[in-house]
Amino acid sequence: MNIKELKKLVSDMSLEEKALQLTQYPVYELDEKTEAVVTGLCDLGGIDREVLWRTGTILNAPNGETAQSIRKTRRGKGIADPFPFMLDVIHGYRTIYPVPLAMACTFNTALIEDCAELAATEASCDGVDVTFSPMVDLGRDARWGRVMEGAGEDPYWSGEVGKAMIRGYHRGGIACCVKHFAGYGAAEAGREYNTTDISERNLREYYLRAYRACLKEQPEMFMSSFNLLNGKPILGHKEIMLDLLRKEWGFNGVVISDFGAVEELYEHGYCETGRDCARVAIESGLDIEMGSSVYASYLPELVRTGVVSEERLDEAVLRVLELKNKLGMYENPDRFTDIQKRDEVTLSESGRALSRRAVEEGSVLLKNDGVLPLKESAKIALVGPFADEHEIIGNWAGKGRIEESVTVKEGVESLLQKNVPYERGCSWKLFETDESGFEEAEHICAQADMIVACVGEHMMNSGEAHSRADIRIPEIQRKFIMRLHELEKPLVLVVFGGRPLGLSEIEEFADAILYVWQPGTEGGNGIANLLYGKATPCGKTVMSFPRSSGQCPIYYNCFTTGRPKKQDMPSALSGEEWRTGYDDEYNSPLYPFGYGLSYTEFEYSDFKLSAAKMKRGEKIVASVKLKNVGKRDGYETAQWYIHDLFASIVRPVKELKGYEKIFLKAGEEKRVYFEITEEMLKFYTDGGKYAAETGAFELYVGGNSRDCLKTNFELVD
């Protein structure tokens, strides 16, 4: 349809019909026989269930058969309007790849894009038209459960990951929704749904950057957040929702609320009545209300009484119709729903291979005292609560089925073509105290050459509504690890988690630590390949690993202070009583941003600049020699950081400005180049202008944000 025809459709609607176009409910509210894919608790208010058949979009179809049936029933009721189905397709649909935080650790945007395309292909055949992904909320606090759904603590890299996901979703045939706009990741104390307090400068410089970057890939939707920002709910921030997103950035797609967020304006103490909730949300630029009935109940009356203009209502409805038109649903209401093709592409061998590769590239080798890779001839004991656990696919795992995932035990036994001794040892539960399984596990370990212990946090202890105050591995597992250490056998820890866990108490007891996150359907096979050297670890951390929960939030791109610590140790030991730090803890993380070992080693040398000074509008080129000085082939991610030494606003000690993932054979050497432009030196100055200031800069290059070579250059007029 052309725009004129779409506007005619809008003008022909009653106010009630327009309000319903802006209302979205889960499919099970239409048909109680439908399997419930629960996102949140619904409030139908005074809406009759039969009226819901006339809403503009719909949420959470369990499968393609249901989507086709619902659409057929809707047409049978004389409703010709197409009905897009939306769903949280976060890190896979049926073939589940690692959680987004792990995918970000690959530093491979092509792989991220391919995995998103796989998810979209499976989903579109099964009736899904739109995914609520990517999530690009900046994650600096590992206590917050939803860090698993983002790309970590760096705003530049978060934007690159988000863009890759959007490209993949589009290639696979579904529209996407960037979320949660904005500032949700700064929840105080990492507590889910908590308030955020962010200055305008920090909001623009760090928390909004990835959202704006995603606009380059033309996402169809944005999702507003439901947190307070500086004392106001996001849906009350016209200056962000309208002035910035619509006018300044030029986004003219659909803005949808998070589940129940419009009605929650009352719970925040911001709106006194449902009528006020509807008025505030529509005036702030919200198009679709998800999971509650405020729009349907109050918008018609607000327009009739002149409180809300019909023009504003029509703008929102037109955007929804334009989305349907972009999806091609006026010509083909069922779109790509294809049950036969779904059964052909779902859990295909090529899809599983892609998921397995993602496990191999996203897992991070944190420690290795020469015990990895394992020799196939070595006699191992496999222990721990996650050694033979299928529940490792991760939270928000689409339509992934637990029973379809591969456990570590299954993966290792498949690779070795023989059974391996196994005992669970203890539970994964947070508050478990039962040590009765220790003895049997110790018995099989005593007879082995090496111990592989699969430990960490369960997939349902991270994700939405799963924040943690204590992010250490649960106490029962810490005790178990110490008992295993007493056997004086080489000990390999395979650690599962949806966040960086506090590993300080157990790190010293392990000879190797492989951090595998929540690895998805092919987790066991990918982990087995890494353990036995069929794949070489190359993942790099995208969140700093705190030594203890009390360090949170901790992130590499922080500011210095006027009284920085001279040495990184607790003040009670260093005697630096007046320096910024803790009496009982180090300032530094256990593992910094960008960190990750390999089964080989890389050496950086001969760091050069094409010029020491750069004039405005020009560029200079940095280069460094990178050599694989080990005995195995492998990938290294060379990371480029810049520090603006003196500025009108203090700049972070380091900021990632570029990277290159390079494959080098053993003994091979390459020169890596990096182009420095004025654009990458810009920031929001003291006057609020986005500009680069002249002066001295430090340039760093290395395999992580801590261990770098350094040189200097100047920006001059």
Ligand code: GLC
The other form holds:
Amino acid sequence: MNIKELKKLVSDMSLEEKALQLTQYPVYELDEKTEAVVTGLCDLGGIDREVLWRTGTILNAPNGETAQSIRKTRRGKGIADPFPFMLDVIHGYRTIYPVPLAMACTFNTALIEDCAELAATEASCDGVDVTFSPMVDLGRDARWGRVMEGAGEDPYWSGEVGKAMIRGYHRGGIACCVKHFAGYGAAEAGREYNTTDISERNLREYYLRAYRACLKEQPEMFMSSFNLLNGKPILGHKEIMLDLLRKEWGFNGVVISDFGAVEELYEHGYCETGRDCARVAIESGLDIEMGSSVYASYLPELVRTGVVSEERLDEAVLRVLELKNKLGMYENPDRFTDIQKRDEVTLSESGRALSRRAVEEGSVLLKNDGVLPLKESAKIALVGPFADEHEIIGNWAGKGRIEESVTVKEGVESLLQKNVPYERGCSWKLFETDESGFEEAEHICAQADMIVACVGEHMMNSGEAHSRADIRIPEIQRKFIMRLHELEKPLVLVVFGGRPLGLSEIEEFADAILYVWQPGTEGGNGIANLLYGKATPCGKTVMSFPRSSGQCPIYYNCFTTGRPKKQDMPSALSGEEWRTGYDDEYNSPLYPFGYGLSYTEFEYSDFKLSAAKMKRGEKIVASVKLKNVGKRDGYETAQWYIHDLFASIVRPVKELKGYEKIFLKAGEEKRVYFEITEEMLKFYTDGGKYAAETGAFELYVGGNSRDCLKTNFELVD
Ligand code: GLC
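Cool, the form predicted on its own is there; where's the form predicted in complex with alpha-D-glucopyranose (GLC)?
All chains and molecules follow, beginning with the one already shown.
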């Protein structure tokens, strides 16, 4: 279809049909068994079943067969309009790979892209046309459950991950949706759906950067977020939804609300009626209302009474039709839905292998006193609530099936080709107190040479609506770990989590800590490969690990403040007073952004700059020698950070500006290069311009944001 034909379709629609194009409900609402009148969470509007069949798009694709049958039923009702199915394909469709936070720890955009393509291929064969991904909300507060879905605390890297996911989805044949626009990650106290208060400068400098970066890969959609921002729900911010997103950034794709968020304008205390919710939303540039029907209930009348222009309505409808047109749905309404191909590509060996590699590259080795990798001859006892647990595929796991995942026990026994002694020991439940399983676990540990304990938080204790005020491993497990430690045997902790958990109380009891996040379908196999050295850990954490919940939010790219501490110690221990910090806690995280160990060691030396002064418009080149000084081959991710020492708006003590993931054989060395440009020194200055300011800079390079080599350079006019 060309634009003229699409515009004709729009002009031929009634106001009611236009409003329905902009309405999206979940597919279960089409089920005859669901109650007749379909409303939203606040019950401010409502449409009946027959009308629901006429909406422009639908949420939650069931499967290919049902998608085809629903489309056929619609055509049978005389509805020629194509009908895209949209679904949260967040980290896999049926072959589930690690949660996005783990994928970001791989620092491997090619792998991220390949996994997204795998997900899109499985999904498109099964009737999915659009995914509500990538989520690029900045994740600085580990108490917020949705850090699991993002790429961590760095705006630049979050953008790189989002771009790679978009490229992968497009390669796999589905459209995508950048979310949640905007600032959702700044929920006060990490409390889900809570208020956010972000200055325009911080929005642009940190919270919006990744969304903007994603535009380079032409995402088809954006999703507006739930949160109140600076006293108004996001849909009340025309200066963000229209002036910034549409005009300044030039995004002309579809903007969809989050589920029920249009009606929630009422709950927020911003709109008094459903009619007002509809007016505010359509005037904000929102195209599709998800999960409620104030558009369907009130837009026709708002246009008839001249409150809303029909032109605005037509713009929104045209964008939805353009999305369908881009998906090729006017030529082929079923697109790539292909049951036979689906059954061939789903859960394929190659897909599982890719997912397994993502486990191996996304897991982060936080501690290793030489006990890893394990020898196959070692007599281990495998214990803990996640040792033989299938529920490790993560929240938002698409159509992934728990029973299709590989547990750690299954993975280890498959690798060793023998059974290993196993006892659960305790439950993973929050507030669990039953210690009755400890004894059996201690018994098998007493017979073993070393203990592998699989602990952490359950996959449903992170993700949407799963914030935690106490980010530690649940108490029952901490007690269990202490009991294991008292057995005085080498203790390896394999930790599952959708967020960086507070490990400081148990860190000292472990001889090794392998952080596997929520690893997905191939979790057990990938973890076994890491434990036994078939794969060498190379993941680098993209979120700082807090020592305690009280430190949250904690992130590396913070400001020095006017009274930086001289010693990184709790003041009550160091006696250092009147300085930024706590009496009873460190300022530093337990493990910093960019941190992750390997089974080999890497050495950085001979750090050089092509010049100490850089003129505007020119560039200088930094280089460093990187050597694998250990006994095993492995990957290292060299990270480059910059600090603008003095500026009209204070700059963070470090900002990640580049990285390079390098494979080095044991003993091999390479010189790594990094180009510094004026562009990467730019920021939103006090004058409001986006520009670099002359002056002194520090350049850091290292294997994490803390342990770096440092040099200086100057930007001059
Ligand atoms: C949810 C989530 C959003 C998701 C949408 C559709 O509430 O906030 O990320 O895409 O609803 O499932």
